[in-house]
Structure formats: C-alpha cells, structure tokens
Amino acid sequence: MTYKRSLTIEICGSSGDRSLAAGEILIKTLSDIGYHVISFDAYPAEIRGFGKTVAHMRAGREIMLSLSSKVDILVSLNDRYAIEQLKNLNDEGVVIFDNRQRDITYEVLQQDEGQTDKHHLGPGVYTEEEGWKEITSEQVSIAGHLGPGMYLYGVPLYQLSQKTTNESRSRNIVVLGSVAALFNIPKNEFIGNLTAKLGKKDKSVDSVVAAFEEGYNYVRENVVKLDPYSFERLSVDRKGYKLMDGNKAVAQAAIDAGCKLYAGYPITPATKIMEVLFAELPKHGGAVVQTEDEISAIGHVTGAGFAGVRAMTATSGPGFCLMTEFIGYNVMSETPVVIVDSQRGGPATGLPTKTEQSDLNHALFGGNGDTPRIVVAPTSVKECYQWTAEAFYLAEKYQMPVIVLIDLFLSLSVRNVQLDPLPDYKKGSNKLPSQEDMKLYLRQKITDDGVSPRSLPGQENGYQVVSGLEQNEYGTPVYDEYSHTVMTQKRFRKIKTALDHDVPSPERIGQKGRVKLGVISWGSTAGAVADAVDSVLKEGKSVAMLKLIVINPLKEKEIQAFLDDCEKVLVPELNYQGQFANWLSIHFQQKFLRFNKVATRPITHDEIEAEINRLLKE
C-alpha cells in the first residue's frame, strides 16, 4: 500500500445486493496476499426485507486491534444508501459507483400473490407504503455528493453484470473485478476464492468468473487511476493463520477443549456457534441439541455437567435472562457449566443486529442470593478461542458456572489469527474422590480451597443428592444459620482459590511508572483502546492502559497499583450506565472518568484517541 498504515474499505448496498458476500471474498483475498485484516458488517434485523447492508473492513501490514471510523475506499452498489456513508469518507477517499444506473431493473416482490413482478423504473427508492418511487438522478447519484479532493470512478456495473449473467445481482462480482484492477490486487487470488466459494462443480462458476473479468478488464481499459492507494502481494509467511470470526473461534475452542454436548436455541448473534458445532462436534464424539428454548438449553448443559461431561450453551441477552435460575442452581449444586453470552443492544429484544456491552450487570449479579461465578470477557477473536477453552477448565476445576462475555462485534468480526495449542492439563481438571474419600463420601465436603471431591454417576459408593436447597457436607437439605454460613463461605472460597491460582494479572500497555492518564478496558473495546494509546504514545503523551479479561474475580492488588500510577483514569465502554466503571467503583476508592456510548456499533480507536486528547488538555 502507499503512505497509509492501513486502509478501510466499505461495500455498501441494499439487502439482495450481496454486499456482504463481496466483502467476505475481498477480505479473504487480502488475507491470502499477506495483509492483517479485521472486518465488521452491518445489516438489517429483519430476516428478509429492504435495508442497508455494509461490509466494513480494514487491512494493513501491521496487526490492527480495532476498526477506524474513517473510510478510505467506498464501493456503492446502492447510491441512496452509500450517500449516507459519505460522512465517514476521508477527504482523499475513493468512491466506486455505477455510472449507468438508469438502466437498472428493480425487482419488487408482491407478497400477497407470492409472485415477483419486475418493473423498469430507473433510479428510485423503496418504501413499504409506496413501493418503488422514481426520483431524479441528481437525488440518487452519489457522484453529485462528493467533496473536493475525493476520487470518483464510474463503472457500468449493471450493464456488465447483465452481459455475463443476464441478471443485475452479479454487480457485486463485477465490482470485485473493478477493485482488483484499480488497486493492483492479484486477480488469480480473487478467482481462486470465487471458485472455492461457489464450488468447482457449480454451474454458475464460469459466468461468475466472467463477471469478475468484465469488471477487471473494464477498469484496465477505460479508467485512469488517480488515487494513491494500492495493494500488492506481501512476502509474508501466513502459514498457521486462520481467517475466522469470534463465533467460529468459540466453536473451535469448545471442540479442542473436549466439549461433548452443546445445547442451544437459535438467537442472533450467537446462532453461528451452534451451526458450526452442528457440522463439526459429532466428528469429535460430541452431540448438538437444538432445544425448544434457552431454559431447556441450560437444563441440558446442567445435566451433562452433573454427569461429568464438558458442556456449553451460547446465547444473547434475552436468552441469557432466561437462564438466570439455572445459574443459581449450578452454584448451589456445584455443577460446572459454560455459558457464552454474545451481547447485543437491549433491553428486552432490543437491537438484534447491533452491538453493545450492556449485559455485564446481569453476568455479575443475575440470580437470587449470593451466587458466585467466574466471568471472563475476551478482547479479540484469538482470545475468544483462548478464554472459551479456559472456561471449560475453570468450570470443571471449581465446579461452578463460568460466563464468557463476548458481543456482536466479536461474534461477527473476521480476523486472521494464529491459534496456540491448548496445554494438555487444561483438558481435564475434575477433582475426583480418593479411596479415602469414598469410605464416607461427602459431596459438599468442606475443604481449604472450597472445592469438594466430585464423584460421577455410577461410581461405587459415590451416592449424592442434588437439589437447589442449601445442604450440609452429606448433601442433606439444611436450614440452620451455621450450615448456611459455612457453605456460603465454602462457595466463595472457590473464587478466592481461582483468583490465587488461575487468574492472570491484567496486562499493562504504554508508559511505565507515573502517567497523566490511565485507561482501563474490557471486552471488545480493549482493541480500540490499545490502538488509541499506541497512537498518542507516538506523540510523546503520558498515557497507559490496563486490559482486563477476567472480570470476576478481580486482581485487586495489581489494579490498585495501576490506579496509584495514574493522575486520572478513563473507562470507555459500550453501554449507557458505565457498568464496568460501576463494578470497579465497588472495589476501589477512585473517581473513574467515563466514556459511554450506545452507538449500536463498536467504539473506534479515533473516538477514544479524541477523548484521551481532550482529557489530557484539561
């Protein structure tokens, strides 16, 4: 590439334009030729309907941890929607658009008759009340909305698509050919990925490749390149890297960690975890059950955990709420379960296709009584793999629920990552009874570390009663003050043991020693914080960050040491209340500055950088 550390590309269209499919092929190709990539797509919540879809990706020579709010290259498959994206385009940004859009034939679905009626309308917009409504080319064309210094390239996407496939829906492939030619991306890599995507035996593969070639050749023969941007193949060894999103990383971690049962109910954005495991888990001796609801899902996982089987469920906020009672049950019965919660906008059904970090309160406090649980929040796709696998180890070792908090951004963000193999000791951590224990088996035996020996069903003399009632060491229900106090202390002692033996110290990044501003981050926002801190450090500013993955229990001594080094402390997060800042305030006598957004999209590094600079100037 040229002078830029990275380039951000958007392909914008409407539902049915296959913008996201084009983005998937483009990001795969950029990864194949040596670039680090990160992506995040935006799409409507409705299963079928009209609305804006945007494939958003960033590619660079160096590892990037976050998205940028500014776009360098905007590809328009629908000018009406792409015009809305121009506000994010850099002053020297590039726009690729259809310069013959008056010839487009729109397809309007007549739902009451179940038939498709085609109308030659020219430029237009769609509303449910009026259907397609013609408007002037000046209103609809993106060409009339560009600012000075921007680069505009017109390609007859529709005509070239009709020429090769006899339909307009191949415009996304034509535009990929145009992008390849304009930015010097090796076309053979594109064609290979197109063929792999469709399958070599697909009858349409030849016409799709032809559509790509038409776009490529048109730009080569008719377009004069004026912008400074270019991709070239990098001489980088990417062996061992995998292109995956957070959901795939979670599913792969479950397989590698020895999960044998996944139970779940489909819910955006966690459904893909179940889809991957449906295909892959049976190959590894496991089973997947699609249950009738989330209550049944956590019930299946609880039963498997009781039987000594590593099991997991994944859901989003509304489903997570339904699992609350079972969280308390698993705490009381000391049953290991792993729950992955991919957070989306709430409350209630909320915003199914928008990201947020607003389930933290529920993850920490959801449930009646004193219900200790371990809560972890990965900050990247690679950490989705590492910490989902770790969750199985912790749940089994400490016989309690472990909640893995990701979010829609991490679930769907695609990156090329290199996964480290799991240590063998992480694959089995059940504390089995000794021969001495089995002489008089006590399921809830009081121990120094709070963890009792756990017999499995069918083990001789390992009889136990399992209920949600308070119990003594024998598992007998009890209601007296002494027993409840002792058993509550035991359950919380497990948290202390986990803190001392299995919770890593938070990672400090940036300036050492005393700093003017410290930033504490958690979850997916940590990537944007790290990129922002790196940027302001290069300007010589006094700043550092602390990245937390384990949210409960907290490494209080290490966090306090960081706080002591900071004149001010900022906590950015994607929720309205500042839930993580509130959690920290319970533990530390410190004023935390808050940067809270409910923007329905990830916080970007430049937004946090601007806030850091503002605070440093005060």
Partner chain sequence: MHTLHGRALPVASGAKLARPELTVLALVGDGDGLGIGAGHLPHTIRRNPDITCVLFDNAIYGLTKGQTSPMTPQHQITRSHPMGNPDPKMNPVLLALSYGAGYVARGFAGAPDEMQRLFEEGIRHKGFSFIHIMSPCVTFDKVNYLYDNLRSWVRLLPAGYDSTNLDRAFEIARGVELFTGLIYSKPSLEQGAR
Contents of the next structure:
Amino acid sequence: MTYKRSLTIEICGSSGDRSLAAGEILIKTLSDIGYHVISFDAYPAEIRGFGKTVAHMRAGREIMLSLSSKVDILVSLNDRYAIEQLKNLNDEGVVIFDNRQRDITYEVLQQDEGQTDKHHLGPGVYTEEEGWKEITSEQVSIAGHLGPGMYLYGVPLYQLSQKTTNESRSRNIVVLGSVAALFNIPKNEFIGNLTAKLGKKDKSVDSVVAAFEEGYNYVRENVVKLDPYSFERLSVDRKGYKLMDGNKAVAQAAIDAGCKLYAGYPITPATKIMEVLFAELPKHGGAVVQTEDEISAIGHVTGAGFAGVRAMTATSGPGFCLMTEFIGYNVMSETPVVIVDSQRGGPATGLPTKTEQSDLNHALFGGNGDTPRIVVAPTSVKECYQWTAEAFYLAEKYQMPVIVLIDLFLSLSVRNVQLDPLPDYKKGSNKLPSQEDMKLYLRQKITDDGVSPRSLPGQENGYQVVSGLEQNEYGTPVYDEYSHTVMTQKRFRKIKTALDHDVPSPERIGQKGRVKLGVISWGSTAGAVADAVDSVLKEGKSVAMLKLIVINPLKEKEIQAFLDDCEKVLVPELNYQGQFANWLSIHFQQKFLRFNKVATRPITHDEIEAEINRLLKE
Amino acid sequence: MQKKSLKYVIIGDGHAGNSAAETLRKGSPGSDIVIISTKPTHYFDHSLLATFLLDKKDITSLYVYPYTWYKDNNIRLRLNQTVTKVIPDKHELILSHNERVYYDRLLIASGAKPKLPESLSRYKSLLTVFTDAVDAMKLREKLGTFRHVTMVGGDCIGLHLAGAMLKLGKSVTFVLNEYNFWPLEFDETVKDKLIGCLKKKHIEVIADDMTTEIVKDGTRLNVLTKNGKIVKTDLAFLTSGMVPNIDFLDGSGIDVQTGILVDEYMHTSAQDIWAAGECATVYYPELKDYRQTTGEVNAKMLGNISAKNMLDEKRAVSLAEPGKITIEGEDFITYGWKGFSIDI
Amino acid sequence: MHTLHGRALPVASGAKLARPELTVLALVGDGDGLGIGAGHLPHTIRRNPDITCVLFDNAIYGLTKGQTSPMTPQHQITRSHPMGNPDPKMNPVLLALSYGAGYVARGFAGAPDEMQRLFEEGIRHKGFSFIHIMSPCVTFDKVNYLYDNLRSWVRLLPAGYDSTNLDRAFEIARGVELFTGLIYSKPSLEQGAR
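Return the form predicted together with its partner chain of this protein as a structure block, the form predicted on its own having already been given.
First the chain shown before, then all remaining chains and molecules of the complex.
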C-alpha cells in the first residue's frame, strides 16, 4: 500500500445487495495477502431507511486497533444510500459506482424495498412527514455528489452481472473484481475466498467467478486509475492468523479455558457468544443453556461454579443489571463466576446497536455491601481471548466473580489475530483442601492470602454450607462485629493477593522517561489511543500511554510512577461522566484531563491524535 | 448581474469551461455551477505536458487550479462521466449512467480530439495520441521501452513533445505536409524555416510527404510514406489536428457543421445553450464568416464571452491577437496557443 | 448452598448441568419459590433437569415475621394486611402440572414417613420432580397452617388412584380437598430428563 498508513473501505448497498458478503470476502483476502484488518459493519452512523447495509473495514501494514474517521474507498451498490456515506469520504477518496444502470431512479428505488411506485406516481419516496415526494435522478445518482478532488470510477455492474449470472444479484461480486483490479489486489486469493464462501455447489460457482473476472477485466481495459491507493501483496506470512470478532474470541477462550457451562439470555451485542458456544461447547463436553432471564443465567453459572466447574455468562448492560444481586452473592459465597458484559449505549434499553463504555461504574461498584470483584477490560480482539481465559483462572483461583468488560465495538469488529496458546497452569486453579484441612474442614478458613481451600460437592468429609449470609469459618451464619470484620478483610485480602500474584504491570507504550503528555486508557478506546500515540511518536512528539487491562485491582505503584513522568495526563473514554477518570481519581492525587464522548460509535484514532496535538500546543 | 439564481451546467473541463465557470461564479455568486467532463483527470495546463514526462511529479502538478479552488468557489466537478444526449426542450442532459441532469443554461465546451485522417483510420490501434494528462501519464510509464518516435503530422503539442523526447535521448522523425501543421500560419517560407529549425535540433524531417501506411514489425513499427520512404520507429504519434467532440449532440436539433455553430454571442441554435472553445464554429463579425478556433488563448476568451452572455451581459466576440512560438530563436505565428516551445 | 432468595432453581440446574453425577435438590419456600422466583419454575419444568424441587409451604413470610405470602388464604389477617389479604392464594400442584412437570406430589410435615417416601421417589424420578410440602409456621401463623388444622384437611389419595393419569391428576389438583401422596408421575419412558 502506498501513500497512507492504512485505508478504509466501505461497501454500501441495500439489504438485497449483499454488500456485507462482499465485505467479508474482501477483508479475508486482504488478510491473506498480509494486511492487518479491522472491520466494523455496524459503524456507519446513519443507518436509516429500509435495509441500508454498509461493510466497513480498515486495512494497513501495521497492526491497527481502531477505526479512522474518514473513508478512503466507497463502493456503491446503491447510490442513494452511498450518497449519505460521502460525507465521511476523504477529500481524495475513491468512489466506485454502476455507470450503466437501466433507469437510475427506478433502479435505485427498486432496491429500496417498498418505496417505489413508478407506474402510478413516478419515482419518489413516501415519508410520514412529507408525504409523496418525487425524486430526480440527480438526487439518487452518486456521480453528481462528489467533492472536487475525489475519484469516480464507473463499472457497468448491472450489465456485467446480468451477462454472467443472468441476475442482478451478483453486482457485489462484479464490483469485487473491479476493486481487485483497481487496487492491485492479487486475483487468485480473491477467487479462492470467493469460491470458499460460496461452497463448491454447482456450475453457478463458475458463473460467479466469471462475474468477478468481468469486473476485473472491465477495469483493466477501460478505467484510468489516478488515485494513489493500492494493496500489493506483502511479504508477511499471516497463515497463523484467524479472522474473528471479539464475541468469537470470548467464546473460543471459554472453550480453550475449559468452561463447561455457559448460560445466557439473548441480548445485543453479546448473543453471538451464546450462538457460537451452542454450536461448539457440547463438542468439548460442556453444556449450554438459554435461560428465561439473566438472573437465571447467572444462577446457573453460580450453581456450576459451586459444583466446581468453570462457567460463564455473557450479557450487555440491561442483563448485567439483572445479574447484580448475584455479583454480591458470589462475593459472599465465594463462588467463582465469569461474567462478560459487552457494553452498549445506556441507560436502560438505551442504544442496543451502538457502542459505549458506560458500564464501568456498574462493573466496579454494582451491588450492595462491600463487594470486591476483579474487573478486566480487554482492549483488542486478541485480548478478548487472552483475558476471558484469564478470567476463568482468576475466578477459580480467588473464588470470586470476575467481570470481563468489553463493548459492542470489540464484540462485533472482525480482525485478523494470532491467538497465543494458553499456558497450562491457567487450566486448573482451584485451591483444594489438603488432608490436614479435611480433618476439620472449614469452608471459610481464614488464611494469609484470603483464599480458603474449597471442597467440591461430593467430596468426603468436605461438607460445607455456603450462603449469602455473613458467616464464620465453618460457614455458619453469624452477625457479630468480629466475624463481619475479619471476613470482609479476608474477602478484600484475596484482591490484594491477586494484585500481587496475577495482575501484570500495565503496558507502557511510547516515549520513555519524562513526557509532556501521558494518556491512560482502557477498553476498546485504548486501541484508538495506541494507534494515535504510534503516529504522533513518529512525528517526534513527547507522548506515552499506559494501557490498563485490569481495572480492579489497580497496580497503583506502577501507575503512580507513570503519572510522575507526565506533565499532563489525558484519559479519553466513550462515556459522559468520565467513569474511568473518576475511578483513577479515587486512587491518585492527580488532575486528569478528560476526553469524553457519547458518540454512538467508537472513538477514532484521528480524534485522539487531534486531542493529543491540541493538548501539546496548549 | 443576475438576480435569479440559476443552474449553469458546463460540458467540458478545459480552458473554455473553466474560464466560463470562473466568470459565471463572479457574476452570479448564488447560482449552481456544474462542470461535467468525460475525462478522469482534471483541467490541466497543456504546456506542462511534455515537461511532465521528464520528472516524477504527481499528475496534480499539471492542474491549473487545485481542488480547493472548486471547493472555495462552490463549483461542482463531475469528472469521468459522459454526456450522451442533450434534450434542449426539456433543458436536460442524459449521462451515460442514465442520470438526467437539469440545466437552466448550458455551455458546451467539450473540446476536440485528435484528428485521424481517413487514410490512416485503419491504423488507429498502432498510433499513439498525446493530448491530455492521461496520455502523458501512460507515456511516462513506458518511457524505458522505446528509442525512436515518429510524428505523423505536427502541431504545437507535437513540437513540445518532440522537445521532451530529445531531452530524454530519443531520436525523432517528423513526417510533414502543409495540411497537418495547422495551428501555425503556414506557407512555403514558414515551412522552410521550420524544417531548418527542426534539423538544427537533429530531428529527421520528411517534408512534402504523407504517411500512408503503418506496419507492425515485431515490437517495432514501420511508417511508410507516399514517396516510398520507410521509417523504422517504436512509437508513431498522431499529431494531425483536431476534430470537435460533438457526437453526443446527434438528435438534439442543435445546428452543427465542423463544430457547433454559434453566433457572435456564442449562442447556439438552441435556446439557453451556448458553445465555446475547440468544439465551436464561431461567427466572427470582423470576418463576416465562421471560423473554427483552436488553442488555449481562444478557448479562454470564448469561454469568458459565453459566460458573460449567459449572465445576460451581451458581449460579442472578436478575433484574438496572434501569438507566437519560438524554435531555435525563430518565431512562428500561431492563433490560439502560447507557452509551447521545442526548447524545453 | 443457600442461594439468593428465589434463585434456588437456576443454581440447582447449573450445578446439575455442571456435574450430572451429583444428586441435586432445590429446596424452596412459598415466598421465594412462588413469589420472587416463581418465574423460574415453568422454565425449569420445561428444561426438565434431573433435580428435585421441594416447596416448603407455610403460607406466610416467617423470616420477616408474618407477612402475607403467595400461599396465604384470601381475607386472612396478617402483619402486612391488617384488614385481610385481598388476593387469593396460589395452587402450586396445579401450576406444576400445568407447566408439564413429570413428577408432582404433595406431603404434610405431620406425616414424615410419607414425606420421606415422596422425597425418595422424587429423587429417583428421571427428570424434574416437584413436591409440595405443607409445613406449619408455628411462630407466626396462629390461624391457618396449624398442625391440627392441616391434619383435619389432608386426605389420602383414593384407593386405586392411577398416578399416571394426567386428567385425574388435574381433577385432584383443582379440587378443594388437600390430597397428599404422588399425584402425578409421567410414565418412565416419557420422562426424558436432561
């Protein structure tokens, strides 16, 4: 690729245009020829009207953990929808469109289900507010809407699709051929992925490949390429890489970490975790249950945790709220559970399809009483895998709930990742009672590290009572000052032990030593910060970032050392209150500069970069 | 100055079209102005084309205005899209992708393309053209693949191109006759002077002859002439003049001859449609006759006059001052071009 | 494991799924099992895990000192309803039958031998078993579930009662008489526990 560090591509169409399928093939191909990719089809902000779909992806030579604000290449399978996407296109962006449509108003509206009535009223759109409005072809053809420096390439998508497959539905494949030719993407990989996607069914595969070739050849013969973008093959081997989204990574981690029970209730955007596990977990000897509500889901997981197996549930904000009582219960009864919360816009039902980082307060503080819990927030798909697996280990070892906070962006964005195999010692971490312990078994035995040996149901002489009541070492409910004090201390001591033994130092990225600006970030926003810091460092700016994955407990000493190095400290996050900055403010005497958005979309690297540059100039 | 805000559409992104757009914008700040061009590249300076071959500059270095100029002036550019039909009754254009574009007032400034003499039409695929930025870009990409070029005919850009070829160490042959050095005021004295100058530059000149045949010879070409000469060459450039781009006017009812016939106010036979530049055949009151004009100077002037008339400021056309190009210290008179030289 | 109030069924289901070799019982009361956690009952029955749910019904909220529970009869005066409970009570046996439970029985705390037999049968039953036990709250209930009252209310199932006949079971459950014993047991081939 020339000219830019990364390129962002959008394929926009109506629901029948199969733009997402085209996007999948494209991103797979780019990954195969050596690019790092990140796609987020839910990204485009204005999905309105009927069935507008946009495949959105970014590809580059270096690892990328965030999206760009601007699009470089816009492929239109439906001009009317694509026109709305133009406002995100770079000033020197490329537009590919169908330059031989039969009748542009008719065609565009045809694709726009249920909105055309050409025979009676002529092409137009009916809306509640404005009634019937005639549409001119200028309004629905993208060709007249480009900015002056943009590049427009026309390919007769409809004609070529008809010619090769006798239907107009293969326009998405024709355009992939054109994209391959325009941006020098090796053809063989493309065709391989295309046929793999279709499956080797019948002759129709040949005609679809022919559609691809037509799109390719048309560009080679007719189009003068003027834009500087290209994707030649890179000499990097991405064989060990897999394309997956955060949900898939979480599910895979559960399988690999030996999770034997998953219980959940469908909720966007976490549902896919359950779907994947329904298909996969039984093959690995696990059970999956779709429960009547999230309370039942966490109840199932609690029962399994009590029974001594690794178990998990995944949900989003509203479901997480229902689970809250159980968080306290798991703290009190010292039962290991893993709860994945994929955050979406809130409060209440909120914005089910939009990303946000606003459940942090709830994850950290939700529930009554003094309730220590471990909260981890992966920043990338790769870390979704690593830290979900880690969550099982931590939950089991410290007999407490571990909350994995991800968000809709991480859940749904597909990236090519190479997963590191899990270390063996992470696979079983129960602190089981010794023979000595079994002489007089104490479920809630006071220990130095706070962790009591845990007998599992069915163990001889291991009789125990656990409950949500305060208890003494035997597990007998007690309400006296002494017991409540030592038991609360014991529960918090586990957190301290975890901090000392199992929480890694947060990763510092960027300039060493003293810096003008430090950025502390968490969750998916840390991806945007990492990308931004990487790029301002190349400009020689004095910046460093600290990436926090374990949000509770905090590595205070290491964080303080970082703060001491920074003239100013910025904490960007995708929520209104600055929940993470607030959390840090509890722990450190420092003024944190905030950068908060409730944007309904991920913060982009360029937004962070602009903020960094602004603060450096101040 | 107009009060009403109109939609002005200009077909063509060359000297005439852009000069008209600029005038229209000044005269009517609130109106819509759209330039439609079939070319993927944008309004470029012809006199830079040859030097473009000599360096590695970006294609945007050829452009007369940066893109921001269009943004700042709120002029919409529609590049790489072709007008296939004009329907004066409906005030409508049809583009090749079946979009219908409405105009209040239309300027046709679609320019001209290289003229292919009938005798050579069979050899079209063997001839190379060098008229715009895309041609220059393509030629630059294959500079390493040839050593000798032949100019079939000659014109200002041809001279300019020859200069660049010499500088690149290529050898050059001209096959000339009086019909195809048309932008110069051409007579026997001028011809002899020109041949002398070209020879001084170590250019081979085959004068008073005509290319009749082009034959493929392996990877090379043989250019055969009427007088039996055979030029062994790598590339044969077609530089035999221009024909107006007016195919899309078929069936529109607009009067055309060689080019689009316009009166001294640049108005065509159709209501609300003007034409300017190399696509127009203009009535000059001074000559009491129509004339096909060529070149940047004419195009800019005619574009400007058309725009004034489109803004209802009646302005008649007059002949441009002749210009000159210089070769080896000798001046040659031209009507319409400037900035070209073989001494680049 | 003493779970959260009302959540014994999901927790028991989870434990059973995690460790199928364990014998799992969920002991609930009328307050949590028919009140706050009643929503779990139909779904647990539907999923039919091989666990046994015993509902100890004392018709009052005893732990909080005598408020109306879902099993408190209409018009009974309680701490929370000094003017009398306005709502009719629930019918746990009929609920369990309606939701499709494969083993439904009723026992009385004054008849421990029968209770023991029902527990054993219920645990042996492959699939979800539901046992309603009427069990006096001797501290806070002075009018309703008294041992003497219950002893005079309960009836043994008629001789020759066929516990595999679902229609008969519904009749028994709907009636005003408080029959104890095995009211319904799905024939073992159809039990289909998971």
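Heads up, when I say rigid core I mean the largest set of C-alphas that superpose within 1.5 Å between the two forms. Positions refer to the first chain, counted from 1. What you see is a predicted model, and the numbers here were worked out from it, not measured in a lab.
TODO: Superpose on C-alpha atoms and tell me the smaller rigid part's rotation against the larger one between the two forms, in °.
DONE: Spelled out, the smaller domain pivots 11 degrees relative to the larger domain.
Task: Core superposition result - C-alpha of S170, shift between the two forms, Å - done: Shift of S170 at C-alpha, rigid core superposed: 4.3 Å.
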